[in-house]
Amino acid sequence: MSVTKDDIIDFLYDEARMLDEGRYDDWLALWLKDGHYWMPLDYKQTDPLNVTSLMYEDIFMLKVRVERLNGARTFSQKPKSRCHHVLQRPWVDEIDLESGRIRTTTQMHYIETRLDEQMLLALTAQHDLALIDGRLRIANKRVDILNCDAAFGNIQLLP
């Protein structure tokens, strides 16, 4: 079973596309089970659990992120928010095929929009990927927000 450098890195553009048409099912069946959607508070933070962070979600709790935007009664999102992220080519960091680890970092920007407001954030997202059966899967993401220590008003979509 192999997997190329393209092969990732088609991976995390398909991601971001999921994300910004708001095909989260497709997204969501991307992850293993027991990975973690971490996007620290502080600069370099290195833990997710005893201090503050944004977000710092298993995958129960993203189902429950992802099923609120289209409640009936989800009121910041009437109207619905809509979000676009442009990608630099992410860097493979690692490929280990014996252990099934991939390792990359993607720089972009991420930029949210509702009503007649817009914000723009620019990110580091950094994949731990596993090869299941063939498929790659991702088994942890962290995106840190560059400017992570300034007063933000709502981020309602996922960067």
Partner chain sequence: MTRYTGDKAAVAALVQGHQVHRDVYIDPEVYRLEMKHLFANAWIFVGHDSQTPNKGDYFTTMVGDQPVIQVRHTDGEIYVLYNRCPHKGTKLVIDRTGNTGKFFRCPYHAWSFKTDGCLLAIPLKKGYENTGFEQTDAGHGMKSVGAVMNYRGFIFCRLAEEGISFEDFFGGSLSSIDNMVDRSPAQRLEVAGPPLRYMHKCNWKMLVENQTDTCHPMVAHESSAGTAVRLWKELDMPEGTPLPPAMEIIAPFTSPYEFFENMGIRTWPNGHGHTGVHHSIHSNYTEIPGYLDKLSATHGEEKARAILGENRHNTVYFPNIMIKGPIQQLRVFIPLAADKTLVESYIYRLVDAPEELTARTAMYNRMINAPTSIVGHDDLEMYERAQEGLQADGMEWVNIQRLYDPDEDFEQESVLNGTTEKQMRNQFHAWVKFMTHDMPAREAAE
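Show the form predicted on its own, please, because up to now only the form predicted in complex with its partner chain has appeared in this conversation.
All you get below is the one chain by itself.
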């Protein structure tokens, strides 16, 4: 099966909408079992394993995060945090279906709010996608925060 640039771009918009609407289980179903969500600590960081990151989560840790966000007894999330993604039109940087490699870059503003606090982050997300059984899936996602060297409060949700 073939995939078009429009299919890929629609997939990225759908992912952001799932997060904005709090459909974390649907979002988790987009991931491959060996995928990683990476948020580097430093600008132009290249190593997620031997250098400290803001976040480097495999599917197990993403499931734990989703369970916490969905949990009725998660008192730190009463009321629950909410988010909004404002995406620029994503760039499809590479489509190589023979090797199974699809790479995208999306710049966005991410807003997260809870009670009287609101946080705005400017960031760039890079997705490595795979076409599995005719469906796009997230193999890896890297989120670079523009001012990554600033002090941050808790980022509860997922930019």
